[in-house]
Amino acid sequence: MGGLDLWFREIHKDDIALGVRVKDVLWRGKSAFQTLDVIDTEMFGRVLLLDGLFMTTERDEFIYHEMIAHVPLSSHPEPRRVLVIGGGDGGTVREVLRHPTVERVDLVEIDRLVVDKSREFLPTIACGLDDPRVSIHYEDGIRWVRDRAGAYDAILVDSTDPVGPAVGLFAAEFYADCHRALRDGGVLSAQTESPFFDREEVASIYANLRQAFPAARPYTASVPTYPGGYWCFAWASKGPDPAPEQVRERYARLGGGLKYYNPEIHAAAFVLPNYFLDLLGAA
């Protein structure tokens, strides 16, 4: 007899999926605030669930998290207080503490279990967690931000779908507390969903935006785990655009080891399809 052939499906708005071919569940659970399951499987190694969606995995979450951090932070031109909103997992801190002007990272992440098992079964995405710039603080990031004017340079939300306790984190309130928080020159990025299956959301996550960042711009990467590999990021700045020579120099600071981010990557993600520009323009 053959061994047992199993899979996971990720179920997005009940009328598409994802489907992975699972070896080993490696551990399940519940916290507080979601379920969480880290799954070995046959294509993307190891993966964590929230919910029961993708969050992050091995083979395609550079892409992700270079995306969300080096966009913003080579817009800037001397980022040093940085805020990560989410991400617990420890991929866009990996990713910040790339630039060498950082000198403190604030990480707040809702739920203390997302960062010990990502710490447990993710050690290449959350090795950065354990830098002495990094400052974890088990809150919600929504109150967070609040009280804490002129605070960063710099914040990244790495947020869940605008679901549960994630929901607050795509309202205009959040994102005037957010524009608060920053300095002269600040820029913030964050993830946006799909604007192919999530159409709705989308446009009011962007309406919601720009009633704090009036130049608030979206741009894209292709990830292959979030629905339909499209996905796209907020770009918000309190400055000017960054001039292409800039980013350039910026990028040249990194130090090479990068798999997807480059500047001509940096331009050619604010390049949108028109159905998209479309949805922008309604909302």
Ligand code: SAM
The other form holds:
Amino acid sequence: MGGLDLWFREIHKDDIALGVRVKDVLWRGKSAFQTLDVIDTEMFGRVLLLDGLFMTTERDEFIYHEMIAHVPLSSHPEPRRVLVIGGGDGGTVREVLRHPTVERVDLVEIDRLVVDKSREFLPTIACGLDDPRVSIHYEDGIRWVRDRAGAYDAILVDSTDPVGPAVGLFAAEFYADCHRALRDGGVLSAQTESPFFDREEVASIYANLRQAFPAARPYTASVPTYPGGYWCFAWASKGPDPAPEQVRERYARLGGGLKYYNPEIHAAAFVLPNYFLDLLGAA
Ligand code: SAM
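Mind giving me the form predicted in complex with the named molecule, seeing as the form predicted alone was just shown?
Now the complete complex, all chains and molecules, led by this one.
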């Protein structure tokens, strides 16, 4: 009898799907917050799914994690204390730890199951979670930032989509709390969905963000397993825009090994197509 022809299909907004051929289902379960599956696939290796959506894959995770971490951290002269909200798979933390100035990382992940299963099944992504500079807090990031004025040089919001417990991570109040939690010169990045498929969400996210950070703007990257393969991130800062020399100097201190981010990509990522500029103008 021929082998089973197994496929996983992520359906985005009921009307578009991305399918990948499945080799094996490694784990299935749920927490109080979401369902969690780990599948092994031909094209992307092991894949973490939350509520049936691609979160991260062994093969393309480097793109998202390098871009959410190195754009803000290379824009800050000397980031020492970093807050990562969400990010339970550990990929963002792994990239943050490449910066020699970083002394302490607080990871605030609401769902312990994500950390536990990422450690068990995705060791190349979760490897940084045991670094002595990292402390993990199984808390709500919305509450966490409320009473931490001036605590961080950088805040990276590596969240799920604006649904369920993550809705408040895209609200004007949360961004105002992040602004207060950042020291002078502090920087923020956040994953901010698809400029092509999530137009209404993106417009409201940037309208909210710009109440606290008027000069906030998006940068983009190609993430193959996210809807449409074109994704945006918010960049916001309490300080001046970084000089290109500073970005190059901080890149040189990372010691190589990056597979996506570099100073040229850093600059190019902020160049946006007209339809996206129009959307932001409306925001
Ligand atoms: N998109 C990322 C990537 O490409 O690697 C992965 C995102 S990470 C898995 C998203 C995390 O945000 C989830 O683990 C989820 O539990 C967490 N999360 C959602 N809402 C949260 C909240 N309010 N506070 C802290 N963590 C939250």
